[in-house]
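Okay, so here's just one chain, in structure tokens, the form predicted alone.
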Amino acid sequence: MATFKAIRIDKAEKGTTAALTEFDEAELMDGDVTVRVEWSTVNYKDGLAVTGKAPVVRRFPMIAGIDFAGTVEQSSHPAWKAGDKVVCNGWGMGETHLGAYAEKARVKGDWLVALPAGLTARDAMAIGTAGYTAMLSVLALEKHGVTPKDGPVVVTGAAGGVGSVAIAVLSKLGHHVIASTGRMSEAGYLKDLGAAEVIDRNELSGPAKPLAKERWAGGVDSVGSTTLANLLSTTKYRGAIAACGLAAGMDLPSSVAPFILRGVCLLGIDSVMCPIELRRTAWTRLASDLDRTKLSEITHEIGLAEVIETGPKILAGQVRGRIVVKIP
């Protein structure tokens, strides 16, 4: 096809703008491998590029959208051939390397994971760069050594993505699941999930003392901010949590207290530049740890014209789960 459907950001006058169109193949930028995308997803940094909300995109014209799985249609790359079924997320994908929300993507053959056995194409974009992230989370945490005997595990954002994946594997695995949201409302949906208590996220959300009463072994917080900052202070002696968003802001309002007097341990978790065999291990574990009738209970699909409108919804804090994005 001479042109194809994608969803284009562009520099305005003031910001940006972002807009369902045809997209001329021709303008595909460098890469080995060409796939006929099939299924998107909608994540919170995509909702920050289609929205504008922050300066996520950093060349125009840009293709939003940080992750796709698909079908090869051509490659000069070894390790891939036309019929290959793969998924990619991150490497710069929809923020300076034209992104998923198209009908075709041209990619770097190293920037992609074979589609795990068991999984469907829809499948892995339920799952997500949101899911996937979860699962970095919690092999951060099983390297530290954080298991289910140790005590409880917060998960924040809980009825987000990351929060909603990191709760249905870490429960799958033994521990005990405290869920901090800020939709009390969501309570029978977290403990569906696995959760095995709920808690407000106001609990949380006050300026944190240097060190509180110990209540959690480890922790997945995708909310960043003063949440993390009192996770660090009640997190027990020699715990950890993982830190992969930011939710509530990038600044982190905390002291050296937890580090130095309880040995916590901050993991950063990064999921656009992760080494390949980090990722092969994440998808590998989320074919096998992650109840996929929970994941199809936290899904829901929309088409490629729903996007811009969904963007605005997942900045808000309006969407429960995940969504994935059917691509024509």
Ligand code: NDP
Contents of the next structure:
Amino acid sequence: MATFKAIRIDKAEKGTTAALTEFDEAELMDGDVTVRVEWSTVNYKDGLAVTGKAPVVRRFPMIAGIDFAGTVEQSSHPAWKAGDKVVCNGWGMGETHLGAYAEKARVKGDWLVALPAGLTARDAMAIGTAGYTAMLSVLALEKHGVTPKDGPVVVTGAAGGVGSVAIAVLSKLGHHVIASTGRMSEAGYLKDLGAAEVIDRNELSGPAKPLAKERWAGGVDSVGSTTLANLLSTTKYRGAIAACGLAAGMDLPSSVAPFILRGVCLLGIDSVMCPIELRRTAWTRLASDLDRTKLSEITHEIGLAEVIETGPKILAGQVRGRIVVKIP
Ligand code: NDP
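For comparison with the form predicted alone, kindly provide the form predicted in complex with this ligand.
In what comes next, the whole complex appears, and the chain from above leads the way.
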């Protein structure tokens, strides 16, 4: 029996269990491309999966991990051949399809993006789903027409993965970035990334007024709840907020006032089922618009064996920047 190392999630009497174990290759799911996984990462959703804190895993047994970079071993898909370097994220990996915390993955060739020129497989996973989601948010703001001359942009959950990459990219593009964080002790880190100002997230976390003083032309919000409501009521006339996360909650206690009185737009960002063309654009832009020195500053490397203990830390908001996982 051929096996490979993987983090396996099983259903237990109460909740789920997660363990680093040998996984039988015969149990791999359908797909036309088999990939030797080299790097993965720990995203917020991975934290939910390995701790079982939310029902993100919907098939058992599951291999956790929502994103990987690696090398094609076998392919019957016309676009891919053995030796190709690829990136894959979302599409239900780690949720409904066996995921990335494994030495091997079998997926649909249609899900894959070629590793962009200029990025190593490790770089791609240092960016990971969080960084790619940050870029989808930046692309949405650009499509809306937000430019540096329109005024500052705000980034919430600033010291987290999405936030850190959003700050680095937006500042490189010339925006005046206001970083909102609950960890003011990380102000130096956020400024090094490119934040022009750092504010305490308490400023944005109370109940939101329908409208308040206009502060920013755009924003990237990974927090949700009252924070997103406050961003909307403080966004400038015809500005836009890209909403991609729920670190503080899934609710949105807001009103229609920002939309109907200021023409503010709320831009929804989904990374999981995002169309392949937009994925390619996002990864290409990450290769050109994310400073590699900053990327390495925000990245911390761990091994597969440390993923399970990292899950609770990311859920507790204790992880700074990005974690890249070396697959043995
Ligand atoms: P991280 O844990 O790395 O970052 C989240 C950050 O949010 C924390 O670092 C913290 O930043 C802030 N935060 C945490 N808890 C709270 C709270 N209770 N109130 C206010 N702020 C809080 O996660 P990621 O960056 O990987 O993901 C961020 C969010 O985006 C998650 O909700 C995730 O599920 C979502 N996401 C969505 C995707 C999509 O497809 N739409 C894809 C990827 C992620 P600080 O300490 O600076 O305040």
